[in-house]
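As a starting point, one isolated chain is supplied in structure tokens, in the form predicted on its own.
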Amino acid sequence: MLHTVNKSSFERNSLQSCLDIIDEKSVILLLEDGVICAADNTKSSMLAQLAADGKVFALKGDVEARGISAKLAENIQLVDYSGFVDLVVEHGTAVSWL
């Protein structure tokens, strides 16, 4: 399962509701202010492993767009829309939290 997330932790707890019940084929996708949670600032355990585990993806263009580039937390993987897109179809279900 895809679970994307739109919500800056500054702003919702969506991911950490996500991450409360994600299970361990399920891969998470930042985009939009979600992806400030992928700053190397945030700190969450979870989300770094999940991360290590090659689980985490932020849309590239949201990253730029918030000049986040430089500090993104190690292993978080960059996508474009046609990534967006492969994830989606490669998951097949989606839950949006927002």
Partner chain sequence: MATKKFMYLNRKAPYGTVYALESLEVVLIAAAFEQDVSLAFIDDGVYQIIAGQNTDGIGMKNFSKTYNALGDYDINKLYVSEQSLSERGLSEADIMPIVYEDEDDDWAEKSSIKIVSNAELTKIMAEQDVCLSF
Second form
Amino acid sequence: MLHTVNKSSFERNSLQSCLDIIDEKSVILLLEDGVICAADNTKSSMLAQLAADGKVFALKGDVEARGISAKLAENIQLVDYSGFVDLVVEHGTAVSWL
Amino acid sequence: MATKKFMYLNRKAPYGTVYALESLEVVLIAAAFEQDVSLAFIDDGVYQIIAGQNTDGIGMKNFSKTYNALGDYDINKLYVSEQSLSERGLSEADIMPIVYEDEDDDWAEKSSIKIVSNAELTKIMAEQDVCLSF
Amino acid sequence: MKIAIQINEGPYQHQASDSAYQFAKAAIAKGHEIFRVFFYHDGVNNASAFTVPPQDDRNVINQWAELGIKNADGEPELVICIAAALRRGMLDESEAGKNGITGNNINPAFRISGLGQLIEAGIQAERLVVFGD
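Starting from the form predicted on its own, produce the coordinates for the form predicted in complex with the partner chain.
And the full complex, kicking off with our chain again.
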């Protein structure tokens, strides 16, 4: 599955709720304010292991718009909208954690 | 028409925003399509089906009774996150009785509510073909 | 691949419609089919024919209209939910007439229909992606 998270974990618990039930075959795409979860900050440990496993993606346009390109946590993979489409196609059912 | 597994993911409390009400409206329409329907109540979504809702003081329609009708539409898989309940000081006893009649068991009345762990939710989610989030 | 989209938020207030548009544009460019875009909740406001954004900003409504998402019969597959639309004052000519209201405000690239269209999109499309708040 592809799980998308569009909220900062400083604002809502969408990322935590996603992490609570994500399975080992799934990946996460961070978009909109969700890219704040991709920045190196006090909540980065939430995603560190999944990122190290290559399962965390962030939408490049949203990262750049929020000025955090140089402040990303380790192992976050950037994708453009075309890459977003590929993730949807490759990973089956999409689940949005709004 | 092929049958797919549809999950309705409800994570918001009722009344403060319209998501809960309009999600329920979709579920009622969905019944006519004879798909395999499940509802998940996670995070503040658990307040959608809490017992004792009274909207007299806010001038809005109390739509909580409508969940009781779901059983008549063969929608009887309402999964409620155990963790979300306990985080909020709630338990199964705080949830409205929502039942259906099991045609495979001589129309015995059974609860549509299933309190599930995160591990169970993980498994249920993994089986879904379509997930509608509200 | 056949992909459907659900949008829960109106234009300008939330990024949902912009994200969905960029996603849809990229999917079409890659040769995928956008089977239907279903606008629900405040998302119905994306169909307003009366939107006048400042000239130096994008026009969210026109962007959708220009994508020209249609079915084989040439009908728009930018669909706004009738129940959500009526309670938010989004009316086409037919609904305005039925409700005794003069005027209508649905951009012709969109059409009003029932919630069944969302379920049908979930059944017919191979993927359904939700954008919202």
